[in-house]
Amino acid sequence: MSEQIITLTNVSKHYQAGQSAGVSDINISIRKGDFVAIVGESGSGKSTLLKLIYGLLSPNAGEITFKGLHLPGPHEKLIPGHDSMKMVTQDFNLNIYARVFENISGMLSNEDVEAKQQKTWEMMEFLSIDHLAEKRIVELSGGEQQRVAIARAIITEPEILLLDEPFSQIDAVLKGQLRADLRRLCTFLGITIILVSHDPTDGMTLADDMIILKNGKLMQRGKPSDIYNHPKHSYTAGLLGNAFVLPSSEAKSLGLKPGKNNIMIYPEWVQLKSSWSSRRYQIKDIFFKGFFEELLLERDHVKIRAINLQPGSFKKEESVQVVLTRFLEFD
């Protein structure tokens, strides 16, 4: 099992009134190499718990330890941020009018000038940007200043690297591409990443382990699949895939009895069928996804929504039987 390398402990920053959530009482402890998503909505915490993790804010109570040693906050250190850690944030942070290779090389020494052109030529083909060596970095994109922010901090040889909300700025390709690359540093360099995302796709493509953020507070950690199959809370699966949740007066519609105040349905788990059945449901909306189609479904006011992995084969005002292949309940 690998080691610990992050440990926080009854950890809670807060805030003036009026500002941001902050964090209450967070206990995790991450493992060196693995990928680690903090997934949440807007004002969950997010980025004020990557903050703390690399020592640009001290908690209000609770410890954070590097390797099992205090990591020092900003008060404690003349310039805030831990030595074996590089976070790139939103702004990128780079000097727009220079060139790639010198934004990346500029992190090196100059005691071997030989090794360290080779080394910003080898993080560069890395991360596919070599052909972008002689350009200005106000000449790029959004994408590939993203990827010469990532390279900057890596060239160093950091133990984590920190990423705030890294796929906010770039189109859905390039968006795929960086992910890939993302995983392959964390696979093939043996980096701890941990990243922040408002997009829990994000989380559910890359990471070894997951945090739900809600109001600063822990919901769930644990494996993307773990996370989505058995969520603990209604919000966890509303954020993760697209769940609706219906009270349990409603769900007598479907033909069932929960023990508890709400049930939890995924999409994929409403089959539907054309056969004749008492209990059925009319096509409210079709919208298209590609290979699918999500549907909305009403009967007596009620809706619920399914996926149809055969888009074209039911219409609009149409009725459909609704079978339900599972249900959760929550409280």
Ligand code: ADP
Contents of the next structure:
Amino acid sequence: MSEQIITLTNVSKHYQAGQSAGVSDINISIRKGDFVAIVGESGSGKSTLLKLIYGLLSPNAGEITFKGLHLPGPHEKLIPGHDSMKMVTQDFNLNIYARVFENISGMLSNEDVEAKQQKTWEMMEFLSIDHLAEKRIVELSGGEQQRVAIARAIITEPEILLLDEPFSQIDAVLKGQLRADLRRLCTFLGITIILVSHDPTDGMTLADDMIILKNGKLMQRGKPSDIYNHPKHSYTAGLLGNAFVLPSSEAKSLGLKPGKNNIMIYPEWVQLKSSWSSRRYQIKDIFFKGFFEELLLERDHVKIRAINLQPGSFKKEESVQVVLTRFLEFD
Ligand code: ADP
Ligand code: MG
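Could I have the structure of this protein in the form predicted together with this ligand, to go alongside the form predicted alone above?
What follows is the entire complex, opening with the chain shown before.
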């Protein structure tokens, strides 16, 4: 059993009395060394949860502990924020007229100047920004600034690194690099990382442990692959996998026995065959996605989506047979 580093017990935070906005009755514990992703639509309470864990907000009810000890909130501390944690938000909090080197080394004391310099170089190398050491922050791109902010956060060796939407300001190539860097921080430096993202792909790619929020409530929690394959709610399936949900009355059109529950299907669970069948769907639209296509199909006003791994093999308006490899049912 690995050690629990953060535990939330019945934690609620409501910004205004009587209102539900914030988070409600959250029970989670976070394992030391894990990469945790908090995922949910905008306004679901992700940032609130992150600020509670860091100690920037106090819960209205419940308790948060760090290594078994009460976590002090902003009213119990001179400088809010836990000493063993660092948080990087979208406004990087850098000294924009100072050089990269000074921004990072400035986090360390002057007791041992040589060690301070060496550690700063090591951090910059680890995040591939050593060639930028002499540049001022204003001369850097958004992605480079973000690396400096992360280097600055981890040079003091925090046990937990909290990241709020770190991917929101960078392009796809940098996003891939940053994902790899964060994974390395967690694996090689042993830092527990808690990441908030409105894009669930970030969480699914990186996390050991994923927390799904909706309207401030914990919907599901677990390994990304378990949550993806066994979502408990259609909200989660829609968030993670572009799933579509059909009422039970449409079961027959898919060759299923009508039950009393809604049917949820990921597009990759739909197989298409050109063979003849009495239940044929018409291809209404084809969306080119590079190595695959997403197809929009319709039959008697029932719309479904499918993935086609052989782009070009189907034509618009063509009718095809639909075979499901899997489906889920929800209340
Ligand atoms: P997310 O990060 O998932 O977008 P937030 O945690 O920022 O969500 O917000 C959750 C809910 O709490 C939202 O409804 C938001 O409007 C509300 N909220 C967040 N911060 C405040 C605040 N300082 N005062 C009042 N309401 C807030
Ligand atoms: Mg937020």
